[in-house]
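Next up is one chain by itself, shown in C-alpha cells, the form predicted alone.
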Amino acid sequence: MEEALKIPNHVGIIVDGNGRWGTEKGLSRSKGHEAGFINLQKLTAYMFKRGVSYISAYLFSTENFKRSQKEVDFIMNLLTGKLKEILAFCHEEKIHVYFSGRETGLSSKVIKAMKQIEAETKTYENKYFNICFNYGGHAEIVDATKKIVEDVQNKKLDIGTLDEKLYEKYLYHKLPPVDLLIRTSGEMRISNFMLWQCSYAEFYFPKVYFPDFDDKAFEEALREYNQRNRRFGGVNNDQKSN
C-alpha cells in the first residue's frame, strides 16, 4: 500500500551511472545506456502514477560531447533507433514531451525525431516529460538573454518591465520550479542542471546507478522529501516563536 506522503509537482532526475552500471556488470557502457532507458520508461510511468506533474531528465549534457565517439552515437541512436518505443509509450501513458537544449551539433535525424515526439504528444495534459538533451543551464539562461536583447533592439519588450517572472518566459519552457532534484550514482553536483529552475529545490543523492533506482527507489526519495523543511528563505513557526 502506497503512503500518504506529500508528492512534489516537478521532480528533476540527474541520470548519472548508466555506463558504470554496464562496466562493473563486464558489459559495455552502451548496454549500461540501453539499460538507463529501459528503466527511465518504467521510471517516469511509475512517478506520474504517484501523482509527479513535471518530470525533468537529464538524459545528455553540452559537455557530454567530450566522451568518446561510439558512446555519443550510440546514445543519439537510441532516441532516434527506439522513436517508435518512445511514442507508443508516450501514447499509452498520454505524456506530453518536451526536449531542452540546443540544437547545436545534433543530426537532422535526431532534430527530427525530437520535434516528432514533441508533435505528436502536444494535446496530452497532466504528464509533463521534459527531456533535456544537449541541454546547460548556463545555454538556457544566455540563450533565454539572448532572447530578451532581442525583444528590446525590436521594441517588442520594454527593459523596465523585465522581472523574474517575465525573464522566465523566454527559458527553453515555462515549467514550474523543480521541487525535488534526484542524482543517481552518489555524486553530490547538479553538473549545470536547470540551475534556474532548481533555486530552491531539495536535492537527494542516492549511491544507485539510475538502472538500479526503481519504484522502491523512488519512494525512499519520497520519504527524504517529505522530512525536508522548505522554507524558501523564511522561517517556519517553530522559530517565529523562539
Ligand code: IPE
Given for the second form:
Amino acid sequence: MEEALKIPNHVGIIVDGNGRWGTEKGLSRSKGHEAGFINLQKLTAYMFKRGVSYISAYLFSTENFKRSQKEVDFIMNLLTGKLKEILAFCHEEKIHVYFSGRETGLSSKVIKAMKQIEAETKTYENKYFNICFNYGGHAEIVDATKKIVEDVQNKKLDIGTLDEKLYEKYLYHKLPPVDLLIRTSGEMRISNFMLWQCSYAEFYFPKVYFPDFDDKAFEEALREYNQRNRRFGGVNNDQKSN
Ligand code: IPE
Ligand code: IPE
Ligand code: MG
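If the structure you just shared is the form predicted alone, then what does the corresponding form predicted together with this ligand look like?
Up next: the whole complex, starting with the chain shown before.
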C-alpha cells in the first residue's frame, strides 16, 4: 500500500550519472544514456501516478556541448530515433510535454521532433512534463530579459510595472515553483538548472546513478521531503517571538 505522504506539486530531476553507470558496468557511456532514457519513462509514469502534477527533467545543458561529438550525437539521436516510442508513451499516459531551452545549436531534425511532441500533447491536462534540453538557467533569464527589453522598446510594457510575477511570464513556460529537486549520482550542485524556479526548492541528493533511481528510491525521496520544514522566509507558528 502507498504511504500517505504529502506530494510535491512540482518535482525537478537533474538526471545524472548515466555515463558512470555505463562505464562502471564495463559498458559504454552511451549504454548508460540508453538505460537512463528507459528509466525516465518508468519513473515519470510512477511519479505522476503518485500525484505529482509537474515534472521538470534536465536532460541536456547548454554546457553539455563541451562533450565529444559522438556523445552529443548519441543523446540527440535518442530524441529523434525514439520519437515514435516517446509519442506513444505520452499519449498512453496523457502527458502534456513542454521543452525548455535554446534552439541554437540543435539540428532541424531535433527541433522538428520537439515541436511535434509539444503539438501532439498540448491538450492533455493534469500531468505536465517539462523537458530541459539545451537548457541553461542563465540562458533562460537572459532570454526572458531580452523579451522584456523588446516589449519596453515597443511600448508594450511599462518598466515600472515589472515585478517578480510579471517577470515569470517571460520565462520559457508558465510553471509553478519547483518544490523538490532531486539530483542523482551524489553530486551536490545544480549545474545551471532552473535557477529562477528552484529558489525555495528542497534539495535531495541520492547517491545512486540515474538509471537505478526507481520507484522505491522516489518513495525514499518523498519520505525525506515530508521531514523538511518549509518556511519560505517565515517563522514556524510554534516559535515565540519574545
Ligand atoms: C546524464 O548523466 C546527464 C547528461 C548530462 C546527459 P551524465 O552523462 O552527466 O553522466 P556522468 O555524470 O558523466 O556519469
Ligand atoms: C548537468 O549534469 C546537466 C544535465 C543533467 C543535463 P552534468 O553532468 O553536465 O553536470 P556537471 O558537469 O557534473 O556539473
Ligand atoms: Mg554528469
